[in-house]
Amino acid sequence: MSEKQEFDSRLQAVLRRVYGEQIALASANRLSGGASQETWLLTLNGTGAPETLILRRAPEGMEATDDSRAIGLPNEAKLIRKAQHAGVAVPEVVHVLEPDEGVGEGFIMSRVEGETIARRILRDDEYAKARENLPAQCGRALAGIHRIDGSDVPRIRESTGLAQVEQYEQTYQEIGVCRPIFDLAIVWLKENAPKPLEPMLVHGDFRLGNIMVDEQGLAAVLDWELAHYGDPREDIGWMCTNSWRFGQSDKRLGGFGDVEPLLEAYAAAGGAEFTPRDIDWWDMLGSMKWGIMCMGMYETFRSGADASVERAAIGRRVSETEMDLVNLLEGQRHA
């Protein structure tokens, strides 16, 4: 029996202790993206399951960690369940992976129906009126998440705004590049740090190519390995930061529309009432943090540790980060 074989073997049998012995695995297909966890689409044939599932799995020897900033897949899933209960657009989680069953880490989840390629979504006619419904429909998801109590869920961490600067900062060093812009970023970011708010559970990683979108809108709200409490801002600004508009950056909110909508729906869902300029701190942040990720891409590329064409290419836009940088910096410097 091959690897792959074995492996199909194996989900069948949890396949069935889930939902009877009538269930057959027909295929499972493991998807394109996800960089750092595997994809599968999962097809069944028999009665009373659904014909395809979602099968999110931890690479073997790439399990979460304790000095990891993922909280690991099975913390991933009680948090979408938590987040099923409070209203959010999520997947149904249908079964965590035990140890014992031999697939490795992860859970099965149901299948949503939509898109998450961004130029598609913001670009494609289909997506029009799912445009025009994502602000108001992305404000109510935040509000939801970020009222979620993950207390009883391990690993989940805090991590403020400051806090952050100074662990990219750290990191910047390391990689030993001098460019300017990111130190008098740091240097603003540090001078002008809003007063923080009371810390609450934030996704993480809110943006295009982690929401699932139809053509009504946010169909869910999809990969949570870097949920941590800390300022309900930080999810908006992530949202808002350039790089994250797919060329489209005359919309401020993800390329798609403006973030008045998006603060308007979040207040009326019960969360905090903030202002587009509330926001600002945030987007900076943003911004320097993803610049300083492409950095340490590159220096995986260069190195010889990860030789692939997309470290490479995902070096490259440290030039866009700084190009975004200098426009936040100049618009303080007017504000």
Contents of the next structure:
Amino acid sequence: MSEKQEFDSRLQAVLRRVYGEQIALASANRLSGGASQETWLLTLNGTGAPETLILRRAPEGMEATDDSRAIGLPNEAKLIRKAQHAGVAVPEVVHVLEPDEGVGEGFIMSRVEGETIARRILRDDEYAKARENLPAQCGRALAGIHRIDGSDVPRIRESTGLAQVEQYEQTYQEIGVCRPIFDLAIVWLKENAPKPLEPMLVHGDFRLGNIMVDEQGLAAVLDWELAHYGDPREDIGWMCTNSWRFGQSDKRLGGFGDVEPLLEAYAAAGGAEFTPRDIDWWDMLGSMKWGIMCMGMYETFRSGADASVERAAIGRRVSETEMDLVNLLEGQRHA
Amino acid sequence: MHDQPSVSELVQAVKNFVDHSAMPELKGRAAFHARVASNVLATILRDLEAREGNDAAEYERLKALLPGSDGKSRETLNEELRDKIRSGELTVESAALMDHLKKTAIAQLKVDQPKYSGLATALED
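Structure of the form predicted in complex with the partner chain, given the form predicted alone:
Let's see the whole complex now, leading with the same chain.
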């Protein structure tokens, strides 16, 4: 039996444990993912089970992802279930993999139909209604997420705004490049840090690309691996960060809308009341973080760890965030 | 050294190969990386064209911005600028600093990602 056949056979055993002996695994196709985290589309035959499911897994020995902030797939599954109870649109987790099942670490979830590719969501006519609905839907979803009690989920760390500035400053200084715009942004962020709010559960990577969108708008919030306890404004500001507007700069919220309807829906759904100005600091933080993340990804090429052209090229995207930071700092000067 | 074909011409030739011969034959991740490679080759061409002028202009701005800059390299002056920012001696309130940083960012981005939305925003002002 080939390695893939062995894998499929173990996977089928897992699915039979969940749905019964009458079902069979028709196919398992890898969709995407890095070396440490994979996403698979599973198709099933037989009654009493969905026709398709999604498997998210880390192969055995690869459970430690390259991102130390990640909470790990089993904890991600726990959080997704909690989010569902909180009324947030998420995929349904149907099974969390056990070590004795031999398919690695991870979970199986329902397949939510829709689109994750930002440029399609922002440009295609079929998402026109979605773009209209998304701001308020995102506001309600965030209000739900920020209410989740994650106290019984391990490995969720606290990371407030100022702590993130210091963490990324340290990464920048360790990389050792001299890019004064980042120094200026870091000084400004430290001097203008807002009064911290009581830390609550935040998604940590809430933006287009990590949400499933259908013609009516938000269908599911995905990619929970960077969840942490922090400031609720972080999730709002990250979606406003210019890098995540995918070219549609004039629409502050994700390139699809204004931030005001998100803030209104957020407050109406029980979240705190914020003004667009309250998000400015987090918007700046987002550009600073993404720029230093790009530097870090280029470092994996420079160090020889990843020889791909994509990792080399991302080093030439740092200047995008430098430009955004200059534009934002100029705006603050005149504010 | 001879330069026929020049470095730019050679890079252009490789880009032609990637765009017109290799990319149509590729699928999935390989096609994605070919597209990235093609973009990288375009960046190289812009870099070859613009680096000398951009570095010289940046150097002149740094000398005007920093006192006692005689005989110091562009790299050294950039480090001095960084240190003055870190110490709080130069802040966003300095119009000269902001003008320099904006020009530097625009020049770099015109080479790296000329279609990036933030560049258009900066050029509007």
